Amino acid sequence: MDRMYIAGCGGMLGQAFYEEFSQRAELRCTDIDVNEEWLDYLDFREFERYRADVRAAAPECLVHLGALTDLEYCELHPDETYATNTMAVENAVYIANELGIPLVYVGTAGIFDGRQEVYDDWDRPNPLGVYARAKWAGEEFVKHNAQTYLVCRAGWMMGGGPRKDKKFVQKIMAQLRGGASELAVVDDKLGTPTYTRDFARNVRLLLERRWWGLYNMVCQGLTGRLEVAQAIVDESGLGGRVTIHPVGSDYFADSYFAPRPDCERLINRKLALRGLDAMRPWREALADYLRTDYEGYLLP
């Protein structure tokens, strides 16, 4: 594709498909934060103001990936949740069906509800709380109304460095910048890490072969959160100068209050079985973002 849209592109995913997509299409990148000399703002929620850049831009294809991400924001603002979430990719939606053109929508882990050990393309969705509600809500709204769409779910996403990361690895990181010589991390969250620059390769790769449809997108490998930050250590070069703690996740409940599925394992059952499967094991896929978006980031 010759000229792509991307809205929501000021996030840790955006980086990621502005690197990947840049140097192969033209690209209009908008965002309400805009963080980057290639960013233009743009509220997509205001559908009138996003369908007249899309428009004006005449792409050939419309990917749509900002989103609310914080749960617990989510769960005390869900009518914001919901305008960013759901109506947002409604928006989206008719926009891209009126243009005649792909869209390309991300979905989360997040909307199971933990009870099975692993999930695949086809198993159903029962979201817990206020986000994965609004994200299951935009999903299946694509899937009934977009007339040609490709659904990647992601898991626990990791990427954009310290500037760009609110996630796990980024908050792991930053108490080992600060001195921890001890960690408190749960014991009781399973998943599967998802490298945003192997994530936007796939997609791409889906793209380039016109593979339309929905399509589970993680690194290879299960794991849970106490396995990934012993492995966010032990890449450090900390191994045995920190301690790891083993907690429940009612250590964290006054800050992480928000429901969250115990499991939330995705298998890319249907990219292995087109053969499109380009996610690496999430070990290998750690050890290159930190290796390439952290190095000296440690040092005094």
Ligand SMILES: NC(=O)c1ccc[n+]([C@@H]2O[C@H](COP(=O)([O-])OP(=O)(O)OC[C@H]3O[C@@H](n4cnc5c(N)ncnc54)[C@H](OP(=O)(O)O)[C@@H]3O)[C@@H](O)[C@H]2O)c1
The other form holds:
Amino acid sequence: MDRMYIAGCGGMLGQAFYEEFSQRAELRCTDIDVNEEWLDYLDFREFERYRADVRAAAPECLVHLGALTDLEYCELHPDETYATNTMAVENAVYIANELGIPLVYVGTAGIFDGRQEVYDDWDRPNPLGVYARAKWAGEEFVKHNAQTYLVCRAGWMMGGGPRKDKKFVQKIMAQLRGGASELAVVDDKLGTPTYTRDFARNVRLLLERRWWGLYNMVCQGLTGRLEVAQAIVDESGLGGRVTIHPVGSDYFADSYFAPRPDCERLINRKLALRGLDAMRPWREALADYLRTDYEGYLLP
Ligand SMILES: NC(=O)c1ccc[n+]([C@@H]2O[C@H](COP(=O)([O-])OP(=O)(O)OC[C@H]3O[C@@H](n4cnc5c(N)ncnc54)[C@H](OP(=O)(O)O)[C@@H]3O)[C@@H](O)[C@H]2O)c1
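Could the form predicted together with the ligand be given as well, to go with the form predicted on its own?
Let us now look at the entire complex, which starts with that chain.
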């Protein structure tokens, strides 16, 4: 691909896509949060503007990355969530089809109901909350309507560093930086992390081979919030100095009130069968992430 358009590229995953593809292709990257000099403003909910901007860039591939990703915000703002996480994806499908180019969409492990111990690419989703319903609807629209597509499902996202990471790793790191010697972490939520840089690389490998379709794309290994938190503490050299208290999700019921599956562990069955699973074990990826993006972050 010599020219690519990446919409919603200002977040955690967008950073990794920019790093992965900017040396290899001419990029046009847009977002409503213009936080880099390589980003321009575009609200992808505005169909005509989105269409005109992509047409002008004449890309060989449209990557639709952005979404509202705060589950509590989504739960409180369902219309905005469906407009952003579903209808805007429909916009992307129309545009990609009109231009005759492939569409890349990022799905989520959160579309499952948590009753199984693990989910492969062919398991049946049953989304629980507004965010998950909206993302699943977007995924379904892509699969049923896009002429050529890649849908890659991510798990618990880690990437972007202190400035862009809005998720679990940053939340733990921020507490450690604040001097916390005790952490409360849920012991009833299971999942699989996804390191943004590995994800971007694996998407590139699929694009290069033109192996279209749906792929689970998470780090290797099954884990849970508690184990990931302990790994963050240990990788930061604070093992022994920080105590983690396991708690149930009820403990955080006021701040994290959106429904979440107890288990959203994915395995990359299709990638493995293709012989193209470049996702590393989650702990190795986590160590790499902390080394690369958090060096010096915990120093006083
Ligand atoms: N984060 C996770 O744990 C996770 C897990 C699985 C899948 N995913 C999926 O991965 C993709 C990338 O998410 P991420 O982790 O990089 O999240 P992120 O850091 O929140 O980035 C998403 C970006 O999209 C932007 N955006 C929101 N509405 C937009 C609009 N109308 N037009 C243009 N840009 C818009 C956001 O801007 P604002 O910040 O201003 O809203 C943000 O810069 C999303 O499709 C997400 O659903 C995420």
